[in-house]
Amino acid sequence: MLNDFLKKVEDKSLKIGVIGLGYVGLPLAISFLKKGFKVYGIDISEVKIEMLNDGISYVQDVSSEDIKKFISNGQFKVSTSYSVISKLDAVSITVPTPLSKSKNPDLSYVSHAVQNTLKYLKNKPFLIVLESTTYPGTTREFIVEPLQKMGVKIGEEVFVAFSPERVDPGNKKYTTENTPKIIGGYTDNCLKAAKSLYTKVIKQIVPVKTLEEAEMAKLLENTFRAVNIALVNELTLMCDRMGINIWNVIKAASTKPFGFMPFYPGPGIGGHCIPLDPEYLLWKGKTVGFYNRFIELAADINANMPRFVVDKAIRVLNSFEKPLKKSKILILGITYKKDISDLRESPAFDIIKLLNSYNAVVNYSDPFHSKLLFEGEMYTSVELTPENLSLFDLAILITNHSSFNYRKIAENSKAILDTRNAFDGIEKENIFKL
C-alpha cells in the first residue's frame, strides 16, 4: 500500500486535508495548493470559513489573491464539517494546544480532530501527520492507539507521523517552504510515507527516530528560547538596581564571534509558543515523577516581567513628581510582537490591568488594531500625532512596530518607558530604560 500512496503523491492525484486554518495550518495549506495538489482545509470556525469563501486572508503571511485564486477555481475548498475526510488520502492537523487554568495540557482541539478523522477514514493508504505542539507522547496516545484498537495495520493501511510546525508570524525570510521540518514516523513506512508528500513542498525534511523524539525536539526548541529570555531578564532586573544598562551590555557581549547568542529582555512573553510549550514538558515531566526546576523558575521569572514593567512605570513618575492613579498613560504597540497583528498572550494585556489597578488612565496606540475590546471596556487606537503625545504623562513602548515614528514620539512625549531599546540612538532625558 505505500507504493500506492507514493504513486498518488508523486502524480498529485493526493487529496490532502488541513484540520485548524490558523497561522500555521492556512500557510501549510497555501503551499500544497502552490504545488498543484487539491487541499480541503477544515476548520470549527465558521466566521473563518465564510471569509475564505469570500476570498479573504486572516493571517498576515497569506495574501487574499491566493486565497481568491485557489477558492475560484475549485482547487481549495473549505468547511466546518469533517465528512470531507471521507474523500481523502491525507490530512495535517493544526490545532491549538493551549493550557487550561492550572497550567495544565489542554489537548480538547486534538482529540476532536483525531476522533472525527478516524469516524470519517474510508480511503487506505491513508495519512495521519499531527503538527500541533504537544508533549511527548501524545500522537502515540491520542492517533495510533486508538487506530490499533480499530484493528488498522498502522505502517500500511495506516501512517502515521509527528511533524511540529515551525511557523514565525511575519518573518519575511523563513516561510513554510524554506523552514527545515522534523518529521518522526511511527514505522519506517510511516516515515516515508509523511517525506514524501512534504517534500514536495519544504526544501529540507529533518526525519529523526520516533515520535517522541519529534515531539520533544519542538518542546526544547522553544524552551531553550524561555530559558535564555528568562536569563536575560533576571540580569535585567539586577543591572537595574545597579544602574547598569543591560542593552549595552548585550551589545558588547555580542560582538563575540563563538560562544555566545544574544537574547534580549522584554516586558514579557507572547505568542503560543514561548509562554505555553515550556509549560507542556513542565507537566510531561511531572507525570513520570521528573521536576523541571530550571523551566519553572524561567516561567516565574518570565511571568513577573509586566509587573517590573508597572513598577519601574511608578518609579518614573515619581522622578516627575507625579503619582500613578490618574497618570494618562499610553501603551505603544499591544500585539505581541512587531509588525505583526497576532495578540495571542501579549504581555500589554497583563500590563493594562497592572495599571487600571493602579487607577492610571490609560489608552493604547497600536497600527494593526484600531479598536480594542478588553475586560468590558472599548479603547480605541490613539492616532501619534504631537498634540496626542504631549496629553500624556507616560508613554510606555511594549511592541516596537516599524511603523512607529520614534523621534517624533520622543520629541513630543513627556516621558517614556521603553521596554524593547526601540529609543536607541535617541539621546534624551525623558527616555527611560527597561
Ligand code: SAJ
Contents of the next structure:
Amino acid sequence: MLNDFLKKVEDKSLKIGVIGLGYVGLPLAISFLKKGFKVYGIDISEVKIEMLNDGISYVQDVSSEDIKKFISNGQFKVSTSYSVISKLDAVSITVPTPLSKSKNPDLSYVSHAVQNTLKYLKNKPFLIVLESTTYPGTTREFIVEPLQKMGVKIGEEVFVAFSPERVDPGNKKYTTENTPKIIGGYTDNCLKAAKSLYTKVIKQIVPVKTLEEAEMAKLLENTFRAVNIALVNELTLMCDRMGINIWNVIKAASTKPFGFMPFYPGPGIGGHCIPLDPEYLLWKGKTVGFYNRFIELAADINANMPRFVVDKAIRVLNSFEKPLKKSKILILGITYKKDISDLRESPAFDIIKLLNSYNAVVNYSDPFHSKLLFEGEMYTSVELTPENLSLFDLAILITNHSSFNYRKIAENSKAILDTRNAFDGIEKENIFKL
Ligand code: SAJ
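Follow the form predicted on its own with the form predicted in complex with the named molecule, if you could.
Shown next: the complete complex, the earlier chain at its head.
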C-alpha cells in the first residue's frame, strides 16, 4: 500500500485535503497547488469559503491572484463540507488550537476535524498529517487510538504523522517552501508517506523518531521565545528602576557574535502562538506531575507588561503635571506585531482597557484598521496630521508599523511613550522609552 501512495505522489494524482484554511492552511494549499496537485480545502467558515470562491484572499501572505487562478482552473476546490474526504488520499489538518477560558488546551477544532476525517475516510492508502501546535501525545490520542479502535492497520493502509507549522505571519524571507519542516510518523512507513508528499513542496524535511518529538519540538520553539521575551521584559522593569536604557544594553549585548540572540521588550505579547502554546506544555506537564516554572513565570511577566506601560504613562504625564484622568491618549498601532493586520491577543487592548479604567480619553491610529469596535465602543483610526497629533497629551507607540512617519510624529506630539524603540535615532526630550 505504501508504494501505491508513493506512486500517487510522484504522478501527482494524489488528491489532497487541507482542513482549516487560515494563515497556515491557505499558504500550504497554495504550495501544493503550485506543484500541480489537486487540493480540496475545507473550512467551517462560510465567509472564508465564499471569499475563496470569489477569488479573494483573506490571508496577508497569500495573493488573491493565486486564489483566483487555482479556483478558476478547477485545481482548488473549497467547501464547508467534510464529505469530500471520501474522494481524497490525504489530509493536512491545520485548525486552531486555542485556550479555553480557564487557560486549558481547547482541542475541539482538532477533534471536530479528526472525527469528520475518520467518518469520511474511504480510499486506502490514506495519509493524515496533523499540523496544529499541540501538546505531546495529541496525535496518538486523537488520531492513532481511534483508528486502532476502527481496526485500521496504521502504517499499511492509513499513515499518520505530526508536522508542526512554522509560519511566521508577514515574514517575507521565510515562507512555507523554504522553512525546514519537522515530521514525526507513527511508524516508519507513516514517516515515509508524509515525507514523500511534503518533500514536493518544502525544500528541507527534518524527520524525527516519534510523533511526540515532533509535537514537543514545536512547543520548545515557542516556549523558547516566550521565556526569552519575558527575560528582557523583566530586565526592562529592573532597568527602569535603575535608570538604565535597556535598548542600549541589548544593542551592546547583541555585538556578541556567538552565544547570544537578542529579544526586545514590548508592551506585552500577542498572536495566536506565543501567549498560548507554552500553556499547552504547562497543562501537559501537570498531567504527569511536572511543573514548568519557567513557563508560568514567563507568562506572568509578559501578561503584566500592559500594566507596566500604563504605569510608565502615568509617570510621564505626571512629569507634565497632568493626571491620566481626562488626558487625551493616542495609541499608535493596535495589531500584535508590526506590519500585519492581526489583532489576536494584542496587548494594545489590555492597555486601552486599563487607560479607560483611569478615565483617560483614548483614541488609536493604525494603518491596517480604519475602525475598531472594542468593549461596545466604536473607535475610528486617527489620521496622523500635525494638527491631530498636537491634540493629544501623550502618544503611546504600541506597534512599530513601518508605515508610520516617526519623525513627523515626534515633531508634532506633545509627548511620546515608545514601547518598541521605534523612535530610535530621533533624539527629542518629549520621547520616553520603556
Ligand atoms: N515580541 C516581543 N519581543 C520580541 C519578539 C516578539 O515582545 O523580541 C512579541 C511580538 O510583538 C508579538 C509576540 O511577541 O506580540 C509574538 O511575536 P513572534 O515574533 O513570536 O511572532 P508570531 O507569534 O507571529 O509568530 C511566531 C513565529 N515567529 C518567529 O519565530 C519570529 C514562530 O514563533 C512560529 O512559527 C509562529 O509563532 C507559530 O505559528 O507558532
